[in-house]
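Encoded as structure tokens, the following chain is the form predicted on its own, with no partner shown.
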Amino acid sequence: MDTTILLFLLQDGLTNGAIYALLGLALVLVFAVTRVIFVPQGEFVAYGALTLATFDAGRAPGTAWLGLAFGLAATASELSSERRRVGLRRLLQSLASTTAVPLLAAAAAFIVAPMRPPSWISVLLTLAIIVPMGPNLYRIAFRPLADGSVLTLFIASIGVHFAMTGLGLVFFGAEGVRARPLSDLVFSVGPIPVTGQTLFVYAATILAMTALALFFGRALLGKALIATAMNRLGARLVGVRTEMSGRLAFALAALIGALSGVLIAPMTTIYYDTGFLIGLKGFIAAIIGALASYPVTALAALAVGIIESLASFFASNFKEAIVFTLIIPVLLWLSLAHGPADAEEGH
């Protein structure tokens, strides 16, 4: 292997690692706030990519209907848990918080899609459709189990993953698609061609990490999330609405997932079940970061991307096995270093 090939592999690894870093950060965020190991994180990636590709084809995506269905289901879930408080005013408030954005996004999608809008409009519509699914999914599947054990939440998360994968097959079919590039820019750095799409990936990762750091460090909502992550009961006692924290964490996770899907849609062919494998690699990075450290998770994700890229050159048939094997020594080290711990500690 010469230097040029190595540089190509490193570029590919860093690009993939940047996506894994985004997903890893989302997984750490959701687990820290809600104790949910969010297995369906990759489905938001697939939904984002497939929705964008559908817009590029001049059709309204099925996720527009799915987002509206999620909103109605979330309203029904909220009202069923508050049967004594149900009234017209409460019903309208719930519908406004769960279905207003999905309804507007669906209407815009069906009006705009046949016009084949510019890429930036398609991206905004994609985010408007996918992001509200996050908090609505929390209302439907996880809020009723908020006081359950980590294992209970994990089982629910697996169930949601299978449901969302099946819905992806229903709405998008089994064929793979690829979106048009967000930028036609191409230039060379030495022997390596660099595309505008690759720069978008790097810029989005850096901006997301910076925005999260500022959000948690300075914003009141960010500090509420930190308080919820440190001690749910204590946060409740000082007036933090932990339910609101959960919805916000899931909204950020959906935003990061959809944005990741938008970024990779022009770079690789995406299928309805592609997101699971991508999400698993973000999960490896999150585990290396002990589901707690954002900087370690980001660095681990870059390492996972580079190792995957090198493995695809030296042992392509065993690429996935090599990547997933990384988690074994980490789990052993964490087990030996920390010993047995109470999974509900701090909550």
Contents of the next structure:
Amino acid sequence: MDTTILLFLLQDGLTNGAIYALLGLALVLVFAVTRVIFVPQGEFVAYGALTLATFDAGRAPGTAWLGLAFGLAATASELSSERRRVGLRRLLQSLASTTAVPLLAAAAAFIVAPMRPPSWISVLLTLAIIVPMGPNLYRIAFRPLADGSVLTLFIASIGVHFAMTGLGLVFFGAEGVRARPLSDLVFSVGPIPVTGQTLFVYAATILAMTALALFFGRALLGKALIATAMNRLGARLVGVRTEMSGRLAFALAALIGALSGVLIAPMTTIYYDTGFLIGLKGFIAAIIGALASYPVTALAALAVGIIESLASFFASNFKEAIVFTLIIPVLLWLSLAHGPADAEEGH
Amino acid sequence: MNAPLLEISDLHVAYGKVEAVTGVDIAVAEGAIITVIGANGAGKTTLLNAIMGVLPSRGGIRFAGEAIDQTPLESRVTGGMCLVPERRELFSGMAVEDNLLLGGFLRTRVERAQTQEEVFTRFPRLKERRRQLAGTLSGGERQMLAMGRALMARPKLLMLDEPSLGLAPRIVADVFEIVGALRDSGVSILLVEQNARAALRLADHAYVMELGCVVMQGKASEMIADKRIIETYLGGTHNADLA
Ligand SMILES: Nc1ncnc2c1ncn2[C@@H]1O[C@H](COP(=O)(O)OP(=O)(O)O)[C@@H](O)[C@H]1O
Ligand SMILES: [Mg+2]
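The form predicted on its own done, now the form predicted together with the partner chain:
Time for the whole complex; same chain goes first.
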């Protein structure tokens, strides 16, 4: 094997690794704030990619309807949990927070899709459709269980994963699709060709991570999220609603998922169930970071991407096996270093 | 006279089937320090947590003229109640400054900056340690941070659960002095203490709790003068066998 191939593999691995890093960070964030191990993270990737591809084909995506349905279900869940009688005003207020954005996004999708909009408009519409699904999903499936154990939440999470995969099949069918690249640019650095799309991946990853770092380091709302993760009761006592933190964490996770989907849609063929495997690789990185460390997770994700890429060249049949076997020594090391994981330490 | 700021009537709080607070009535007048004293295990913490909404309860809780027994904890914070809990519940992995900042989560940026200055004036120690992680503070400093964080919310009613717990006597005196100064600045205070003498010296009105019930109440100045009360309910032997 020559250096050209190695460089090519490294570049490929780094590109995928960047995506895994984003997903891993989302998993760490969601777990820290809500104690949910967010299995459906990958579904947001698939939904993002498939929604974008549907726009490219000139059609309005079925996820627009699904987003609306999620919004209405979230309002139903929210209002049914309230002990007081619900007035019209409260109903409208709830709809505004759950259904307004999905409604606008769906309307825009149906008007704009047949006009074959430029890529960036399709991307924005995709995000507007997918992102609100995150907080609404939290409200429907996880908020009612918020006092449950990590295991209860995990089981709910698996349920949501299967439901979303099934809905993906309904709305997108079993065929794989690829979206148009955001740019047709190709140039070479030394011997390896670099596409505009990979540059987008790097730029978006760096941008997203910087934005997250600023959000958590500077913004009051970001600090409120960390506070909820650190001490739920303490956060409630200063007036930070657990529900608000949960919704925000899920919105960020959905945003990261949909963004990843949009970025990889032009690079690989995506099926309704592709998201799970992609999310799982982000999950490996998050586990290596012990579901707690953002920097370790990001680095581990890059390593996972590179190992996967090398494995696909040297032993392509075992590519996934090699990647997932990685987790065993890591778990061993973690359990030896920290003793049995105590995820329930609660407040 | 005006209606009290906080009015508790026939409050019951249970852990599972066991009632830890049974039919308590308490009132906090505006601008006063009210203290609830009693031995370890009497139900003082349970009472405060129920008033704040940390624990569910049965009975009447009226605050600033409104029934709030069905209101969630966070809305009670919005309404102007604030609790410094027994375990402090600080954000230990965050800087002192960020803990304070979050205390003012519901306030505007201007209010936060202003209140932070006031807190730093009251607790110069916190200003010195503003960039230090809360988890690395000493017991006294943690208590000051917990009170500072609560003040950042600009509460109408501040509830303190054993602010003297685990502190050296000199620091206890400081803390009590600050509580007195807070009352003088217009904050109403509900103070729960095991340190009965210090609490009675500071308070306007006092309630004595025993086994989940209020067994006695009165003007703090009269109670502290009555040696019998101190001995019966707060004296050494009684304390020791419950502790
Ligand atoms: N989380 C809990 N679960 C069950 N019982 C509790 C719990 N917390 C306190 N208790 C019981 O409730 C009673 C009152 O406790 P507490 O309110 O902490 O008293 P105090 O603050 O006056 O020391 C005690 O008998 C205690 O054992
Ligand atoms: Mg107590």
